[in-house]
Amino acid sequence: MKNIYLPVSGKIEEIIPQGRDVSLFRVRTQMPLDHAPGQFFMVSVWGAGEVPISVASLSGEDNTVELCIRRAGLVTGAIHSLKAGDPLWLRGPYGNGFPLDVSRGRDIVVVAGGIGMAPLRPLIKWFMKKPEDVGQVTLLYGARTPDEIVFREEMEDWKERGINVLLTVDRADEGWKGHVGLVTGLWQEVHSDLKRATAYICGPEVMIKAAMGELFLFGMPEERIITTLEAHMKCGVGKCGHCYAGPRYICTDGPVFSYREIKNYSLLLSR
């Protein structure tokens, strides 16, 4: 039987800066890790201990993982000491992944906040892998300061490949030309008709629920509005209990949940 505790050892390849205290670190493992947007791995450093991280790469060919990691604490510290060479250890993939038939022949919204970007990031590439899958992508994304915006080179090429890229900053710099104020005042720059469209959602707390409730006061059906929830979780599948929240486990039962799910729960509430 396989051992759902042990995990796969990685080495990182390359590690890519995305803004302050931020990196995308892309990992090659010894076997091949299919994943979908939205699942997760528990990654761990020996002598540190394991973290929940959010897939942000697609299923590859190359047996390569890509994770972005904000350094927050002991273990994510401990990644970010860690240099191209390194080993890294994964258990997973973990989770449900985020629903695509919902989106098939309608327009989509992203919104994304801070480093929920990166869960999404995936799906944005799915969408340019399958263009005639849907139609109009339009990605509404915020971060507390220019300099924290992150994959914001890729962001550059996702405009010129069609997507609608809408960004906003809560603090602006001298050289910040964009829009300044919440991800959800974008709103009436979004030219889909949000009735039709589909919406994947990742930020900070209060911005899923703002945004998860106003897109319901649109029109928007419940099972549309779908977004990825974080909690503590120290196994990853249901064993010890770190993200029960009101009748659902975080891990085993999310991370992805639609707005129709948890709507009546306490599955936002602080963890």
Ligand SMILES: Cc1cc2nc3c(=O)[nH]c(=O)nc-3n(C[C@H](O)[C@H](O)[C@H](O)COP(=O)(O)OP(=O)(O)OC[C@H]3O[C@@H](n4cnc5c(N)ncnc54)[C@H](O)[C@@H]3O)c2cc1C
Given for the second form:
Amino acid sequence: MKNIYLPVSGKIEEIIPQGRDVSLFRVRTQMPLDHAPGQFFMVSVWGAGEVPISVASLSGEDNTVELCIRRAGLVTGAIHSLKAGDPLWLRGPYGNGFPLDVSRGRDIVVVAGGIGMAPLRPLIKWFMKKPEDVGQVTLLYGARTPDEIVFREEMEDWKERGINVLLTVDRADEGWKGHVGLVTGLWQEVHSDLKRATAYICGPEVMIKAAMGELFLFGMPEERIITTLEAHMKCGVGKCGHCYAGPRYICTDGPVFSYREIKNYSLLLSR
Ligand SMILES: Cc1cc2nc3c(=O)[nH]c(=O)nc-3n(C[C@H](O)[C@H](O)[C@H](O)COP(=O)(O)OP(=O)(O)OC[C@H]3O[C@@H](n4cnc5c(N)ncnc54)[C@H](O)[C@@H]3O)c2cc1C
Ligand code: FES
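Could I have the structure of this protein in the form predicted in complex with the named molecule, to go alongside the form predicted alone above?
What follows is the entire complex, opening with the chain shown before.
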């Protein structure tokens, strides 16, 4: 019988710093791991523990998966102490991933805050790969400071490939010429009809709540306002109950939910 808790071994191929306390880990696995934007892996380091981390890359043919990880505590700190060539263990992918049927033929608004850009990066790559499937894609991304912006160089390439990239920071430094303020202060620069568009949101809970509420007030239907939720997870597969929230397990019913699914369960947005 297959042991669902047995991770597969991977080897860190490259570590690319992405701003303060965040790095992109490219991990080569023994076998191809088919995953979709919005899904996550349980990632472990021997002797330290296991944490849920979103896939930050598109499924490819080269047996690699990219994980964008912020140093938060014990396990993520242990991951950050590793070097290229070191082993990293993965279980998954788990979770439902972003629904793509709600985006077909529509303009897309991607709203990201901080490390919340990680699960949205493969979604943007997917839309760039399938431009005929969607209309204008606009990214609204907010970071606390300019040096906390992740994938900054990549975003230049996204702009060249037609994505409307709008950046803002909470606190500017001397070199910053862009917006200062909340990501939800950028709506006026979105040229899409929000009633007809689809939104994908990931970031700090306070940002998610504000963005969902405002998009709803702008007339975007509840089922097209999509977000991902976080929880402390242990098993990742619906067995331990750690991520139980309201009537749902975030690991198996989510981590992606529509506003329609969660609006009546304030618990899901107040963990
Ligand atoms: C589905 C999912 C996908 C995620 N994807 C990513 C990702 O792509 N990149 C990334 O950097 N992080 C991601 N996280 C968050 C990551 O799992 C936590 O930062 C990690 O578990 C912290 O573990 P630690 O041992 O390093 O920190 P700990 O020593 O356990 O804790 C350090 C601090 O972080 C807080 N914390 C721990 N876990 C969480 C959590 N799940 N949510 C909120 N606060 C937490 C603790 O309360 C404590 O204050 C994701 C979480 C989930 C549930
Ligand atoms: S993490 Fe164990 S039930 Fe979700």
